Amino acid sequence: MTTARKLSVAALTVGLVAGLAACAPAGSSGGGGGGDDASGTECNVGISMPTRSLERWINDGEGLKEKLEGDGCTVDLQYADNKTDQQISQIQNQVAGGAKILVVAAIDGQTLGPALEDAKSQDATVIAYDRLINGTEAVDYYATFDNYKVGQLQGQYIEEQLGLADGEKGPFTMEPFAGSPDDNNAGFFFAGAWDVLQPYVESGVLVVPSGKAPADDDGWKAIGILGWGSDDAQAEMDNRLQSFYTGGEKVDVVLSPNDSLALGIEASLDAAGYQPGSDWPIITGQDADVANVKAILADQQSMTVWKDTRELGTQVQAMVAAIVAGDEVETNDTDTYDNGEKVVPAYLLDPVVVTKDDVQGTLVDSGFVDASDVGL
């Protein structure tokens, strides 16, 4: 097993930053009109979203600029419709439109270094949203959740509820996915949750009938959906069950990376037979879509992985109100993300775990999810 990648990660604080008002230029009226605060630096803001095709980015990006324009920033907010060439080109226009400080959430964090390396000799200040952007100087700053953790996090539930840790011998049939290929992050959950479970599969205790079990962290690439696909990865399920699962065997467990995998594989148990309640595997996800959240209250997942990307928009509106001031930008993790060019300071937010236990007291009294949106 690879050696384990744990982030070290400080004690999440989200309150604003006192400067944070520093964000509505001087002489403004609040009414996102952008302009110089006494710092020099304009308040004039790209964000670069991958695409409205998963709930999350959609929240994400909407959040975001709400907080932004709040505080008086003038916010250009673009959707790439995971098209690499399309989040180009949007953030050239954004940077000749004016904007002085982008936030990007990558489509693929490889190729955005020719259009942010420009942005920088337009003194522009960049900040990776989420997923880092790789083989670049051109970065400032990284917010984002603790991504090892929150496949640590799956790992460690799928051995809790399987019994592993307390010398439960199975064996225990698995069905391991990963992320897109071109997502930096996608990395991160599988080794996370790999760190946890590749030793149950090197023993036995856990076996994967379709081999779809990588060697070590670094080969995860070879079982990731591109795109992130609900479709895909129903296509993958059903090829794994009709293939390797024919003589009356069961999938135990099924280690989804998040919630739009999670779907497609429930739906591909679904048609394949399975019942909730019954012999329904163990699966997990991440990103606590309202889709998702109804198939944990129907028992039909058993677990996503919470990432309260409000918390994530007020971090990255502190660091916009620092940068606008002129201020130090606050980061807690100096060391960890070596983008090929760079160590790109970063500030990581805690994942939490939810089940169906906890939709009620941590999703819905936070106002994350509406109760009545899934059924409560």
Contents of the next structure:
Amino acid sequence: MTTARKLSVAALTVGLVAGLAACAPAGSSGGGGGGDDASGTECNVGISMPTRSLERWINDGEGLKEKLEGDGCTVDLQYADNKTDQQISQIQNQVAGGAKILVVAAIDGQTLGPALEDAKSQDATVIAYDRLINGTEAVDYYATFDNYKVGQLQGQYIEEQLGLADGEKGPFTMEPFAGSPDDNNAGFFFAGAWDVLQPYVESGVLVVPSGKAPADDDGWKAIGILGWGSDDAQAEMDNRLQSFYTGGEKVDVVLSPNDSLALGIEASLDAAGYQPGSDWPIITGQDADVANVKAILADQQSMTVWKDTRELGTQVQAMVAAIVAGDEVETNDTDTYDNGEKVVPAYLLDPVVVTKDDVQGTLVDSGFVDASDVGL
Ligand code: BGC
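Next, report the structure of the form predicted together with beta-D-glucopyranose (BGC); the form predicted on its own has already been given.
To see the whole picture, the full complex is given below, headed by that same chain.
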């Protein structure tokens, strides 16, 4: 099944510590306490990712697998086609196949409890990857980017571009979108953005012709696009433009929580005759997917919030190494991510705003994106 070498716990621990000294991020000690090999774990890892249909998850899964195999771990990587039942049975198979560490990016954060409780009863350690797993004690650690900050950066970008904090009164038309209602991250993204933008909606500086402006942070699910699909976002934007912009009004701003939705919204704007560089609205995103980086260079998307998923992989690699060694797992946030059953200790990484001016210096120079893939 997998070609990874199987090493004894002792040999593996030495290899991992040596490997991690070279690749762990600054400040990451890989833990400090314990060091008791007797409590260590075999490095047999099951990685469960939501879907191959989005570039980021392909990069995340394959990047992490390579890192862990480089450390001598046995790794099984599965994608669940955005289907919860499939993800559950893949996790069950991984545990039956001997996985002792599970790294799970949940499709629906609410539904994995029983499968993970079963995994824990067989001594597996569970790391929630990027998305929190809710409603169960059976999640040990969480590695992610600061999800609230992702939304906050989108909101602040819009605020800055329109000069709202400097007193610009508009009014500007805006259409807000939110992510998949079953994705725990989506609520954080929306809250981060809405905490910046909602005061301007209330004061009438931002107007939402479709009426799809949630009354508060908790109302986001009503405008969420289930499954994060570009096509669904496009259909929703078509509908809003055709129903609420009938008298020649133009949309000035679209709050899009990520790149897959932005892509659909941009297709809709294009079909409606909006022109980049003239009446094209400000539009936000997240992930720095290649298609969206191209859109940024073509003035069809204003920004994306970049999460260097290679760093997330490195963080999870350090967590896995600490678990294998029986060391304390390093976290930097122990009070934000309450999953309803426990507050899951988390390691949060910092997201970064990328605009047209930063594509070369940030995305290309760091090797995240190939210049040739985006026409540079
Ligand atoms: C991730 C985003 C991604 C979205 C859709 C979220 O949970 O954090 O990076 O764009 O899922 O896959």
